[in-house]
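First comes one chain, alone, set out as structure tokens in the form predicted on its own.
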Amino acid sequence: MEDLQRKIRSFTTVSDADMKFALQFYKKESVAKGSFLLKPDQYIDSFYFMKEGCVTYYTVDEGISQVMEFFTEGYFFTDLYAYIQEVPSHAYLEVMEDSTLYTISKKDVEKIFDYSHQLERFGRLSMQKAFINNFQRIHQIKNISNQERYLELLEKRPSLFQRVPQYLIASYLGLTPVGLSKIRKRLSKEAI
């Protein structure tokens, strides 16, 4: 659980005693490729930390998938809106490769926040980061060219291109698979 401890402490200082208290509530879980942590109309009561693997967070509207995020090693994740509002989800959390997660229930999250100001601060800061990430993603889709979004993803998260199908990367970038293919082809010609 050292990776989980490091991630929590990357947000704020947490004493060893508070960390020990918090970690007792996290359950290690192995999930197989192709399984779902969440489907539409289900409630979500868990928050996850990705130790190893990849989960795709997406919606389907009129038969078209829209990938919102890929959660890989070191990410905390859930369907945040459904989790906070305690409403049925509209999204999928699909496991893209055999994965190892640490899972904590909402009830246990509340226990650790009540127990320690440091842990509650971690929770607030991690939620703020999730909000900022969502805002930045919307900004990118609206204000950055398709090619720039592709290049930025390639620079920041190159392993995704070996881990998930290209059509999902295209969806994440707000492109069609053909559009992504054209960008890749144009860039390969420019490199020659």
Given for the second form:
There are 2 protein chains.
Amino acid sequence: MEDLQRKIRSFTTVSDADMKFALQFYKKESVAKGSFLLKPDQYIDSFYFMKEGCVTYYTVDEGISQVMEFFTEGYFFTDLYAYIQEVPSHAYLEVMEDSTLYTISKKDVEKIFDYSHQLERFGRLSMQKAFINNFQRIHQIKNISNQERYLELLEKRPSLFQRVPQYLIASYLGLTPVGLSKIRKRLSKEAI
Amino acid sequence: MEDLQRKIRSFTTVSDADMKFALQFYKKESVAKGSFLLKPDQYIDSFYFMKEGCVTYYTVDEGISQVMEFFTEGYFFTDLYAYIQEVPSHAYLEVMEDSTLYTISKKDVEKIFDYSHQLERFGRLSMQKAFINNFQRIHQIKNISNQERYLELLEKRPSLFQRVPQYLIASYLGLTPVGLSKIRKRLSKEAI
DNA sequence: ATGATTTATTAAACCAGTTTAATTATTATT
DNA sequence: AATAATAATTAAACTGGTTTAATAAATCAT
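For comparison with the form predicted on its own, would you give the structure of this protein in the form predicted together with the DNA?
Time for the whole complex; same chain goes first.
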């Protein structure tokens, strides 16, 4: 669990004793492509760390799916809204390729936050990070054109395009598959 | 500072001693309509609690303003992105009406988080709240039509329409003033 | 390898918004 | 109260996307 340890310490100082206490609660889990960690109307009690693999987080409203995020190596994730609020989820967490996760229950997360002030601080700072990510997402949606967002994703997370179908990327960008296809065509013409 | 105290305790249990420690750092401040708490390229070192009044949080990209939020009574606020990242802001915090705030510096916020585990927990939970608010914002943008968002705002925060000009509300909803005017016209026709 | 299924592209008609510009209504100032 | 300044509406032309449907390309299973 060295990658998980490194990730935790990227947020704040954590003593070896505190780290040992925290890590005891994480369980390694292998999940197969095509399976689901979560479906709508289920409660979610787990927090995940992605060691290796890819999970898509999306909702389905009136038959059309809305991709919120793709979780890949090094991401902490869950359906954070349903997890925090303890309400039935509206989302799917679908495993896109055979993946390895570290899993911890909410009860155990609360134990580690109770256990030490430093671990509570880690909790605060990781929540801060989640906020920043979301904030940047809103900024992108409000201030950046679809075409620019597509190009930025292509640059920042190129491997996604090998790992998930394009129609999910379209949804992530807030487009239909047709819309994304048009943008790609426009760009390929411009490039000539 | 009873309202501030009540607000803090709405997040988690805080002892009287811890509360006293925290409150000593907050300073009451009166700010006049038309003034700015923040302008682009400035750093922001303060966290605010809105006692009475209204502040608009917006960016200006290529001459067009993008309203992120309206902060009214009971809101904790700052330019959270610039505050956390300690980078020059891209935003304005403009005072829309004579307002009363409680202000605390980031240095002092960190003092109170260092001081007690309970206050650190308050920090974590308030960050969680900020995340949830942002998350719901994204959900709205992605899943709800402009018209529906307008109607929801009208229902949830009707007083805003008395307090800030309509073109700022349009921007908050992701529209131009013309676009919002059209929606309003459409709705008034339907109502007949 | 072949056929079946899924995914991506293309075309055409459409639409909810935009932009620009003119007009009207409201608010603030003297 | 009159005037100036600001804000909101309307109209007209436009646009970047949508929807629907057909076709082409890629992937999967036997």
